[in-house]
Amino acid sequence: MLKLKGSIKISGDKSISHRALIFASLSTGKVKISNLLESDDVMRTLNILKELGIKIIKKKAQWIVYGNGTGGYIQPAQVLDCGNSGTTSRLMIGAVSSNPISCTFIGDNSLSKRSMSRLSVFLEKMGAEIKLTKKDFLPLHIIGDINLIPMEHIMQKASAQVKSAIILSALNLRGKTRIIEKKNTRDHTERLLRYLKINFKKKILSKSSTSIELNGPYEIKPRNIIVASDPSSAAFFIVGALIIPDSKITLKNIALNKSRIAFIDVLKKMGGKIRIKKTKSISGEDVGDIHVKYSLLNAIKIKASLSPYLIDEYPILSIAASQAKGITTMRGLSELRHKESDRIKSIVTNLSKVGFKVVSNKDDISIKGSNKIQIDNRKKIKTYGDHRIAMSFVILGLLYKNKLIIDDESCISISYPDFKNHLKKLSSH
């Protein structure tokens, strides 16, 4: 049987590429991006960035970006296409509001059945001009503005995305912008804000609240940045290593952001050998090399306070969940319903397929695990387009020879156009 060994560099960060990207824009003057993830989801926004009259050339293996200042966009001459990228619709309408531009956001099928209000509501509390497809979808017309009113803004519902977008329009904004956090979330736009030198406050309000204080408008001096190894897309290596026997391997620069890593502490939880030795820090980021061997894993129940930390993982550990001895629960997924596909229906659809039992209640998933199932034939996996569900099922797929069939491998390509080669690389010894 196949097994993994070895080290590889991951691809980088999905989520801060795009950070990267669009704070590079903002600023006064010439950035040099090293690592950026040249996904289909990266590359959206680096072309909207161009529509806004950002100049942004290749040179080798480093992305320069030559900043225009934070209310530097200018009016584009046609629509800004997302495609299927969530990050980039809503971090992109959040730059654009506070310039005085009108703009149009269209995306794929798929992003536009995402919802856009939970970010519009509070741009139009600032002035911004805002249509919206059925009250809530893409297509999105914007007419952006100088001079909208910094406020208050108290977010509900955890929203990592909304928060930066709400940010982003912060930074050309005369006046203060405070954004409370009922439910803390990911801190890529806030690491990035201080490697940058932008002065902004952060107060902890409570174990799981936080409010950020901005005071624009800023003007932010070009530094160079370097984007650490994704996470997210560690972590389908990470379960490959843990579920096929005689695997031991190290991938190395990974961002260890607390906010990202959570999955590792469920996979050690289920009995998982995987030690991490932090390196250095790299452009606000902490980085360092993970090191996983094959481990008989156990079932474990997966509190929902958890699910805004594991929401992109998911997939890949109801995969290890398949494996474990036992019955893993996993509670509180709601969330996955809005993204690329909706994942519970997409989990729970496959790994019945394949031939394990696996029950839905709401928004709770139990997965009783066996390592005994064996294929006969040849199953057909239904990604729904979705490149962590591909991604999660190829990783089975080496436990059974290949008879699962990915019906459409060529969406992975929208968060991790090198998987297969990086997959490629740590089999074959």
Ligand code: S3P
The other form holds:
Amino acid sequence: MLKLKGSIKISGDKSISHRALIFASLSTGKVKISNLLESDDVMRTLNILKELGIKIIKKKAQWIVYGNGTGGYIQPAQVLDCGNSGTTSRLMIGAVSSNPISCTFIGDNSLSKRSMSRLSVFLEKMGAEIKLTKKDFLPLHIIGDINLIPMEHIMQKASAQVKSAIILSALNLRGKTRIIEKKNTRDHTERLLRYLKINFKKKILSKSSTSIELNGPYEIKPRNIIVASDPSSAAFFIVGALIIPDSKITLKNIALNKSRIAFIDVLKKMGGKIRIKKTKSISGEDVGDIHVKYSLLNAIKIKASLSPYLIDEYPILSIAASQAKGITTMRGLSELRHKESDRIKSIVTNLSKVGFKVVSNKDDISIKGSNKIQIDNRKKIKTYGDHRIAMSFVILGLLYKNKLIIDDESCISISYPDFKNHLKKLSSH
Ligand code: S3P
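Show the same protein again, this time as the form predicted together with this ligand rather than the form predicted alone.
Complete assembly follows, chain above in first position.
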């Protein structure tokens, strides 16, 4: 059987790449960005920034952004197309909201089914004029205003995108904005704020709740940004190496941000032999190498409180669970219904098709694992156009030689265009 061996550098982190471009565009001069993820989603953000008057060029391996300062976006001539990218839509709606311009945001079929009112309610309270389609969806039209009212926002629902959008809006507003997160989420935006020496206060309110206070408007001095590599992309090969006998790999330069690598703790608790070695800090993020060896996995109960930190990794964790001894339960997954596909449905449908016993209800999934299942006939895997579902089942398919047929692999380029090249490298030993 094929095995995974060797060492690779994973591509740039998707969340950090979007933010690097946006913060560079808000700086008062030239910013060089290295290791930017050149995926479809990130290119959506890049092209929208160009539409908003930001000059961006590529020189060798670096992207150079000529920032126009906070409040420096100009009236776009066209609609702003976010494609499949939830992060582009939420972050850019926030970023334009405090500029005196009017913009129309559109997206593809999947993105046009994802809620935008979860963000617009906050911006509307501040005084932004927003028109949504069917009260919740793209196309969304916004008339931004530099005089939006800075205020306190209480976020009940965990969303790093919504938090970041409010922060981006606040950077150009005169006065105090306070965001109270009832459930903490990923903190890349705060880390970049710190790296760029933007003055703000973050307070821990309880174990799971934080407040962020900004006092704008800000002048952001240009500072070059190096993007750490993406732990969520690394997760596919980490699980691959754990479940394929004789595998042993090293993944380099991975962002070790605590709000992103909770899946590694989960996999270790399942018995995964994973070693992390921090090597340095780049642009506000710790990075390091991850060593992984084939391991016999045991089932685990994953509690609901972890879901904001595992949000993008449930598809690949469900693949690990399918090979683990016992029944793995994952709770508190309601947000998975609102991602690039209904990921509860995508996971359950496809794992069941392969032959695993999977049960789900509204918010939970349980998977009875077995590394002894044999597949006789080819099984067609439906990705629903969801990149993380596609990559997860490519990894599972490595165990069942050519038996899992992925209906559409093109969606992989949304977050990880080099996935197949990297897989080839790791499997050609
Ligand atoms: C992201 C936050 C997460 C995640 C998404 C990227 C971000 O969404 O699923 O892929 O870059 O802020 P939430 O808004 O649900 O936290």
